[in-house]
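Just one chain follows, in the form predicted alone, and it is written as C-alpha cells.
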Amino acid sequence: MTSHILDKPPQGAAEDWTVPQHWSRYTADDHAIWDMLFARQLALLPGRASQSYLRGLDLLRLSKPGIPDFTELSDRLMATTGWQVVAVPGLVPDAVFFDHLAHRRFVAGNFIRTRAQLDYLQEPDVFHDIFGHVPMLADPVFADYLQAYGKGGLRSLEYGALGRLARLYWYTVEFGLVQEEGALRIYGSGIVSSHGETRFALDDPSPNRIGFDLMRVMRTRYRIDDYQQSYFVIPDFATLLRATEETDFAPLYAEMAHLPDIRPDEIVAGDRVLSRGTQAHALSRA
C-alpha cells in the first residue's frame, strides 16, 4: 500500500498541503467500502454514541453516493459552524495541522482504505476523518474547542510541548468520552469509526474510565497500536472548551517538564475513577 505519512508536500498539493479531493476519480469499490462501513457504524451507534456525534451525522447523508463530496458537505458544515473541510494527500506536519485547525478548516485524507484493512488502518483514511470527525464539528461548542486547540497547538511549538498537547487531542477528540443523562457515550473520532472500540470502550472491563483533568491527559502515554487502556470522561463539551481557552498552558508546560509521566493503564492519586479496569485485554495482548 501507498504510505501517505509524508515529509514534504507532494506535485499538486497547494503551499499549506491541500490537494483536490478529486471526488470523481473514487472508483465504485471505493463507494462500496465507505458504505460498508458506513452501514456497519451506523447500526452500532444508536444509545453508544453522543447525541451530538448523532445529531451532526446527518451532515453525511448527501446527494452523491458513497464517499462524500468535500465540496458539498463544507457548504453544509459551513453555514453549520463556520468550518469546512479541506483534502490532504496524508499526515501533515504540525504547524500545517494547527494552522487549519486555528482557521476552522479540517484536514481530511482523500484515499479509503482497503478491504483487508476494513477493521484497522495506521494512517487515516477518509472513512475515519469524515465519518469519524466531521459529525462533532456540528456542534458548536465542540466546534470551538477544536479551532481552540489549534490556536494552543501552534503555541505549543514554541514552548517545545507538543508531546503534551497531542495527548490531549487524543485522548479527546480521538479518544474521548462523554457523560450524557447520566450515561457514558463516544463521540471520540477514533471510537466511533472503529468498529471493535465502539463496543470496547464503554462494554468491556478491561479499560479504565477516569474523570478528565487536563494536566492528568497531557501527563498519560498512550497506545497507538490497540484499544485504549484508559479513557477520560468529560461532564460536557463546554468543559473541554473553557479548559482550552481559560487555561494559561505555559506553566502547566513547566510544572509537567518536572513530573513523571503516567503509564496508559495507571490509577493514580486523585483521580475520579469512574471504573476500574482489569487491564484483562491488554495482558491477554502482550
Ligand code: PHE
Contents of the next structure:
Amino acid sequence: MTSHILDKPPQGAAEDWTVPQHWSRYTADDHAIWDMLFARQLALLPGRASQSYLRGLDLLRLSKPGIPDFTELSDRLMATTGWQVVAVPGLVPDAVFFDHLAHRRFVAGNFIRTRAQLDYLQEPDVFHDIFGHVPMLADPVFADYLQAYGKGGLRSLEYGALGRLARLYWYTVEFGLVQEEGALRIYGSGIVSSHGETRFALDDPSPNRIGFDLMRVMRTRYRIDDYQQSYFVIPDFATLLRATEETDFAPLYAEMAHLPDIRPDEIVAGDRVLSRGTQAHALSRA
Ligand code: PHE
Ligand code: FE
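I would like to compare: after the form predicted alone, may I see the structure of the form predicted together with this ligand?
The next block holds the full complex; its first chain is the one shown before.
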C-alpha cells in the first residue's frame, strides 16, 4: 500500500504531496495502452464484478477517450459521492495517504505501465488506481467505508497498529470478494484491474475463499508478489461498513498483540470456509 520513501514532499509537490496530473503530457501510446486495458477488462467483468463496481464504471466514460483527466473525473465523482482524485508522485507517507482518504480524496499515480508490463507491474499505475479504485467510490456505502478507513488509519498510527490495518485494506479494498445474488463477485481493485486475477480469484481451485471476519483478516499476512492465496468474502458493503465503523479497534489491537499471525494460505479454527483451496498455483511457483 504505502511505505516511507521520502519524509517530505519532493520538488514540485505541494505540502499535501499532490502534484499536477499534467494530462496533456501523455502520449498517444499512453492513451492507447489505457484504452486497450480498459476494453480487455470490460469484456471480462460483467457477471464477475460486483454490481456496485459495474455501475460506477460509467463514471470513467469521460468526454474524451484515453487516460481520464483527473479534473473532469473529480467533478463527476464529487457530484456523485463527494470524492475527488488527486495525483501524487508514487508512494506517499502513511499519514499523508490516510489524511487524504479521511478527506475523501483518493490519491493516484499519474504514470501508465508500458506495453511490456500489461499483465504485471510492482507499483500501482494510473490504470490500477483509476480503473481499479474509482468505480467503487461511486457507491455511497463504499465511499463512506474508505473515508472511515482513512480516519481509522490515522488512529492506527497512535497504536502502532498500521500493519494490522493495512491487512484490512489489502483484503477488502484491494482484493475483496462480495456475495451477490447467491454468487461470488469481485470488487477489490487489485483483482478488477488484473486480467489474470479476475478469473483466478473466482474460478481457480487454488485459493481459499473464506467468510470475512475482522480480527481474522487483521491477523493474516498477504503476498505482494503473486495472486492471493486466500480471499475474504463480505456479505455486502453495508455489513463491512458497520463491522468496521462501529467497532473500536483499540481493544482489538491490544488483543492481537498476543496472537500469532496467520499464513496467507492457512485455514484456522472458526473460519467459515466457502472453498478450501488446493494451493496448486502457489505450489507450482515455489
Ligand atoms: N472504527 C475503527 C477504529 O476504531 C476505524 C475504522 C473504520 C477502521 C473503518 C477501518 C474501517 O479505529
Ligand atoms: Fe490499489
